[in-house]
Amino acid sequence: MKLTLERAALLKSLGHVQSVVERRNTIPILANVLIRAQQNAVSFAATDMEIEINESVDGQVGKPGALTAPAHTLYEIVRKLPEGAQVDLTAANSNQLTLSSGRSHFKLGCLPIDDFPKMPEGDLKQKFTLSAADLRTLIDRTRFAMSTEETRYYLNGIYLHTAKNKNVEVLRAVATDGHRLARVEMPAPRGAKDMPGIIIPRKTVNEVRKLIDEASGDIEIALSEAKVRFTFDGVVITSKLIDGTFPDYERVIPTGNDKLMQVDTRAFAAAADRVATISSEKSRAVKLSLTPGHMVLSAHSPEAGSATEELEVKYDGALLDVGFNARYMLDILQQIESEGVSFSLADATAPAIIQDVADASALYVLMPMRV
């Protein structure tokens, strides 16, 4: 194998694929990236057996071939080369890769390409297309609520499915960790109708999110009940899905919250952040005390003391005190793009519904705390 690539293109592709490689591997081949050179294209692939990333780039291929090389080591070498450098990759056999750039020369041990696992695609019959902006919205407005508890593995991802909203077919993404829930929807694209509900794993969600910032066109999503594949700009990400049943999230969205409070999003977020400085690290509890037109945020800690801050709000309901985890609340407020945010409340023990006053496509549910 013999090929030449510009450092920037090589670094970009290696950066994409090596991020799925776990630092600690019990299976040596999973620490390697598979490099294939043919005609004027070079492909890089890496996998952890649950997710596989494959990316193709243009390159000068002097001699076609394939090998596997240590992913993180190769990435670090290329990262430390000077900008604008040309990188030559050569291999007389599949046991050793030679990297040359200017006066720098490296020899890396390789493992047999036959050992590199290939993820079977299966029959991904359901296909539809989303713009990069739409997929970014679905991910950004929900992924913060994904659970990290391994015992409830079926919550460790984003639940993507179609649903009906006022007789309109919508594509809906939902995530929850039991403390908060995020739901965002948009008109279902052609091809998504009657798709099976799938749970995309947290790692896959984060890898896709990292890459779509660089996407220039639409993203094709193909799926079955066991796998999902994202294709765009020479990148193909194939992932297994979480094999579990996502809970009936509609049951936790309250319907009887009759007290409506509206407040300036940024002013409220800044005030909550300041007051939360006093709350204990474990609970991060902040109390909202509401009276008509007025809100007092407060926090108390036996060690740190107390804090209060007052804000003007739109509220004409009865006196209400309710507590929330400040970090969870701030995570939600970061998703609100307009100047106003609305809280639909019932009492101190009922979950709150939080929405952007200018955008009804996203809905958030936040469980209260005792304060």
Contents of the next structure:
Amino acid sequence: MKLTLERAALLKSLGHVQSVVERRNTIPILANVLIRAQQNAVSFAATDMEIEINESVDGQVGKPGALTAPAHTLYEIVRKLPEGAQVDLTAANSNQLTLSSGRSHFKLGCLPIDDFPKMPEGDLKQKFTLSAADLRTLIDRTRFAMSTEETRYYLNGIYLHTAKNKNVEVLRAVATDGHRLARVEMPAPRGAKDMPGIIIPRKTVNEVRKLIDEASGDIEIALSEAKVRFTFDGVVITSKLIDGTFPDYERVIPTGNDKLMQVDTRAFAAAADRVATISSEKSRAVKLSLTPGHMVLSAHSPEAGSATEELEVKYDGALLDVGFNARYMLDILQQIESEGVSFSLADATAPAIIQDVADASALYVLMPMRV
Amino acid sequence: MKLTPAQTTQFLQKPDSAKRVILVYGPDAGLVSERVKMLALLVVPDPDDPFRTAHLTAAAVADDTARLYDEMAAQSLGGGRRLIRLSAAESATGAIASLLKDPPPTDSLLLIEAGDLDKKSKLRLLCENEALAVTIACYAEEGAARQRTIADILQAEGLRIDRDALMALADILPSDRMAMRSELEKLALYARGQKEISLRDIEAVIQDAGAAELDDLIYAVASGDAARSGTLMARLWEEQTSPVAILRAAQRHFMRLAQARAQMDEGLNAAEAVKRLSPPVFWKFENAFAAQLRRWSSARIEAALSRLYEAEAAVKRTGIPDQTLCAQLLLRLTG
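Starting from the form predicted on its own, produce the coordinates for the form predicted together with its partner chain.
Once more the chain from above appears, this time first in line as the rest of the complex follows.
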């Protein structure tokens, strides 16, 4: 195999694929990237047996061939090469890769390409397309609420499914960790109708999100009950899904909250963040005391002291004191893009619904704390 | 507050709702797990309901001082009382002490599941001395108490057992409560339609050969005998033994090694440390166990345990070559 690539293109592709490779691997081949050179195109593949990523780029291929080389080492070498450098990758056999660029030469040990696992293709019958911007929205609005508790593996991802909202078929992404819940929806794209509800694992969500950051076109999504595939800009990510049942989340979305409060998003977030400084050692609770037109945010800690801050709000309900975990509340406020955020409340012990006043597509549920 | 065995029985049926922290610990891991499950069910109808329960690790609590308090202060998203489960380690003691000093005004319960904690354990002492906490010790039963438990489990399945068969069962069954219960469930299934269990039923069903082979494998691994480990592993694969069962058995063994090794680090010799273990090491294995203690330092045991836990998590993922992964790790541990 012999090929030449520009450092930036090589670094970009390696950066994408090496991020799937785990730092610690029990199976040696999983630490390697599979490089396949054929007719002016080079493909890079990596897998952790749960996610497989394949990226193709243009390159000058002197002699076609394939090999596997340590992903992280290769990435680190290329990263340290000077900008604009040309990188030659050559291999006389499948045991050793020689990387040359200017006066730098590296020889890296390879593992047999036959050992590189291939994820079975499977039949991904359900296919639809989303714009990169829409997929970014679905992920960004929900991923902060994914659980990290390993015992709750079925919450360690985003639940993507279709549902009916006022007779409109919508594509919905939901994530929860048991304390807060994020739900965002958009009109279901053609092809998504009757799709099975799938739970996309956290690592896949984060990898896809990283890769579509600069994408501007459409993302093709194909899925079955066991796998999902995202295809765009020469990149194909195939991932297994979480084999579990997402809980019936609708039951925790309250329907009868009658106390509505609206406040300036940024001013509220900044005030909550400031007040929470006091409470962060022992607890992250902040108290919201609501009176018509007025809110007092407060926190109290026996060791650290106390803090209060006042804000003007749009509220005409009865007096209400309610506590929230400041971190969870700030996570939600960060998702609100417009100037106003609304809280629908019932009492100090019932979940609150938080929404962007200018965007009803996303809904957040947050559970109060006793303060 | 420390519960006596009689108080424990009463508490398990009707826990005192004023208690905010329950520590269940002891050398019988199966009994600990069974009692934790019983207590969990008394608080939440579905202990897997993510909106009412939280599972925390001691590391998560130790890393983030506010985490435990916030979990206890949180209201349940779906309504109802919340349960916070904690897999214990001494590192969480500080956070639990601070919680007990000033508990949040909720009715959430903290249920701590721990291994064998000695009398000097800070966590155990804290929970024994605090009015809002209780400790429940779980030791393997012996003699008449063990026979009574076996007879009770069978009776719940609608089966009687004669005295000879009961004594035989008490001898042959594993001391771990979960393992014992699972063997008895198997026996009850075999004897479905009968009214009484006989010695013949026991001989037909309760086979400890598989368990013995598993023990042999774990001993071969911890003794560094790679060749024997390989042979025994091949035999266990033929018998369709699951890699998870093997990794769990290895975890239990290394946890016992860790306990004994800690005694050695405090000045006991290997033979004395083996004698202190409860339940005792089977006499045939005593010398081998002592030799392993000399072979393994506490740090190496800890590293081995952490790899065993990682491997268990890895083999549970779909599509992983679980037998290869398990075999690779065990062979590496022999080195």
